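Next up: just one chain, as structure tokens, the form predicted alone.
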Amino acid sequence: MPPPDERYPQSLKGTTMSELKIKGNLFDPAKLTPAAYDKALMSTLFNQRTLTQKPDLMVQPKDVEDVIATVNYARSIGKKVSICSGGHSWSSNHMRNDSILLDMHYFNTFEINREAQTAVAGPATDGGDLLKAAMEQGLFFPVGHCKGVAIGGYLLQGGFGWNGRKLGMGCENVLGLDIVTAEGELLHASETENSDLYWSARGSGAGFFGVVVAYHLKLHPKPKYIRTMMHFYKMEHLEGVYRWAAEIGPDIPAAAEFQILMTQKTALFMGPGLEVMTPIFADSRDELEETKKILNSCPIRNKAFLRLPCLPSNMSLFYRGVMAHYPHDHCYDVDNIWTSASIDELMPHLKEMGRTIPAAPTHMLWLNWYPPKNRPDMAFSMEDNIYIALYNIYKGDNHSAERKLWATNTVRKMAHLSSGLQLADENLNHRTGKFMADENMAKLRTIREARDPGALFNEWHSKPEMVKA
């Protein structure tokens, strides 16, 4: 593998510049209306919840020169760094006041070298379309559920994505990282270079003090049986439905996704309910045959409004299914829970939810996870048997603070049953938790005093112990 000097051959270390001149697009608020400015702003951001900060300049930069300029200037007039891939932060986390944007737009190209199982990405780049590209040659990468979510903050919270279950988190399919330091300096991390920038990269998030402009991924063989298994039920069956999932999540193999989503709408026209939907990713026909008896196992089968058996799909078929849930031009409060807590301790909980739930495309997700014993050492380190997610929906700002904070304020009240928070369905602007072991945290702000003393790169939004759960 080349070094980042030779693959990007114009190395800008050191320049400091009193007027920030680059090749890409400049947005300036002096320059711009502010409903322009606006504008340009929103066009970063999935979630269309009203802006509460603002940052100072917007930069889209072209080329890695672009971003090394952008970095030594900021630096230089002291003002704060922020980051935006694809702009699936539900926290909007790159808007910050006082800071600069880098906007990563056109960061957005990859190559897959097929023999080697390996590509090199941008971090703009649509993990969809890379996902889709890797198949075509006969290989596979966790990219994540939406459409739409770009590989570079995806990637860096840690990645929870299709076949995650078998094929690990995304950053674990991380081999290397080309960064942009806090001192404009461009290095290239990896297990053996720059090792504290790549343990640092893999879960940190928003965290991470660098600006990653391309990520060396492994890629996987194309699982040989792809398919997807969905029942629904009626509201009034929710506990023998979580009762059974919780019975069952020791034991779902890995090659499925064992998902069940609570919304007032199933299949996206009926009433109330709950849709047990399972993507499954198989090796061998073993493997699926296994995991089909599994998953017909729910005692309460017959009661289900609508049953499909298991059926081949593809990834095309699974995106739609997704995207309908989380629809553009709206906002969204999101917030999680990891969790080991019993069923019937849980049990309370969903009940309430299933009381409360406000109207479709507001939905929970539950997730049978249960992780492997054994992780790589990296940032990364947060997860439990169970995830819960909220994505309380709606179209329009001018709600009730009550309706706007479905999400967060159910989540309070299950607080004390959580291991921590995932740092990718998080609305730390809003309530912050544990997202990261102790021993991890003290690790990654070491290295972060090390590696940005001046703390050029913004954080995020809170942390756990800035604001109680």
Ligand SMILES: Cc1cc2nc3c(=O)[nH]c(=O)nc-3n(C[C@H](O)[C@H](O)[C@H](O)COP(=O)(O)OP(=O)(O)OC[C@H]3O[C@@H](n4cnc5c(N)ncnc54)[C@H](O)[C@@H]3O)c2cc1C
Given for the second form:
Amino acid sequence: MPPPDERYPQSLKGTTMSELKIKGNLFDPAKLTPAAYDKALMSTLFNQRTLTQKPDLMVQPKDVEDVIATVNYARSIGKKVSICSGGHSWSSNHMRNDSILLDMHYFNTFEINREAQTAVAGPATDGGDLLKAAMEQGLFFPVGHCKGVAIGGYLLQGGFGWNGRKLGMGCENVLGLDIVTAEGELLHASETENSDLYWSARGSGAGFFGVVVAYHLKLHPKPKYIRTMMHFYKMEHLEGVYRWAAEIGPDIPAAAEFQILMTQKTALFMGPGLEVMTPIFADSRDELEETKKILNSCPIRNKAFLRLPCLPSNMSLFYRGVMAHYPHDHCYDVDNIWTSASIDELMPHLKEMGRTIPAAPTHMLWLNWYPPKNRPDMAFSMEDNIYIALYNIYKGDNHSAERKLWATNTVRKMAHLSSGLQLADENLNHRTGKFMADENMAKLRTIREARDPGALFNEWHSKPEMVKA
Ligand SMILES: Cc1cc2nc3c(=O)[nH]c(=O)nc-3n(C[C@H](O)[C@H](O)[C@H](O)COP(=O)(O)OP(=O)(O)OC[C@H]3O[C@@H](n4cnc5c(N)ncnc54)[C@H](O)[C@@H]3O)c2cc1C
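Please could you give me the other form, the form predicted in complex with the named molecule, since above is the form predicted alone?
Following is the full complex, with the preceding chain placed first.
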């Protein structure tokens, strides 16, 4: 692979400057009406919750030279830097006071090398676009489950994607990254080059201390059999369904993404209940049959009010099905736990959720995860057997605090059963918790202090007590 300076032939070392001159766009609140500035900021966000923090300037760089100029400018005037690629952080992580915001949305192009089964992609690449193009060439990548989730933030925080139980976290499929550092230097990071940055970029999420301008990705062959199975139950069967889910958890083949969605509106038009939804990505007939057998083992399956057999499916059907639960132009209060608590410990909380869950599209997701034991050494280090995530969704701001914080408050009550939280669905501006193994957090802090000694880059909204390095 050519070194970064051959791929980006601009002047690579920026100089400290008193004025920011770039080819891209500047959104300066001193030159815009407050409404126009707010509109520009909100356009970077999926979550439409009212902003509580705002950057001093928003920059949309056109190229790497613009990124370097902005980083150098921020450092020279003593401002922090925050970054967004697709703006899908639930906690609006890039909205920070006393900061310059880099909105990377022009960095949305990618190139696939079919023979090498690799891709080079800008951080604002929509995962759905990348996957579509890869599949047209017989390839696959574990991108996020909704269109619009950019690979920028998704891969940094770990990235649980389509077929991710088999293909690994998205970040395990990152071969390298091109990064602008706090010093305004463009570096390539991989297993063999700047490996401290490579280690950090795979799992630190918003705690990363550099601007990713390109990802180098490993692609996989497209799975042979893409199928789906769906069973729908009324809420009165909650206990039976979750007990079964807990029982089969360890045996569910990696080809299956077994999930249970709790909602007030099952199948989008029926009443309160549970949707047992399983996308299947099998590479052989045997694997498909084994997966079907386990998914058909529910002892109360005859109680399902609707049961779809194992049907051929495709990614556009999957996207349509999932995205119906995550409408645009809404406010989101999202929180989650990893757990390996027993089903007896979890059951009272599941029942409480069944009783209190607000109107759809609000929903709760249960995922049988059972991670593999052999992840590579990287910052990503927090996962457990069961994943529970609450997506509290409402429109407009005129609701009671209780309604607006249903997810946060419900998770607070079961936090004692949690081994940690997943950064993908973090709520760190409202509730903190452990999201990395202690030793990984300590290592990350040491690398961060060396690479960004002036703490130029903002990090997560909050973090739990860290162990001493
Ligand atoms: C509808 C929806 C569906 C989702 N589905 C999934 C899913 O299936 N699996 C999953 O794992 N997650 C999922 N997520 C969570 C999502 O992956 C994270 O919010 C992720 O951060 C989104 O990436 P982004 O670039 O769009 O986010 P952004 O909000 O742009 O970025 C989040 C943070 O990442 C950092 N960052 C972003 N870009 C850069 C960059 N170029 N350089 C340095 N730092 C950067 C910044 O700290 C930033 O604040 C979903 C989120 C939403 C809203």
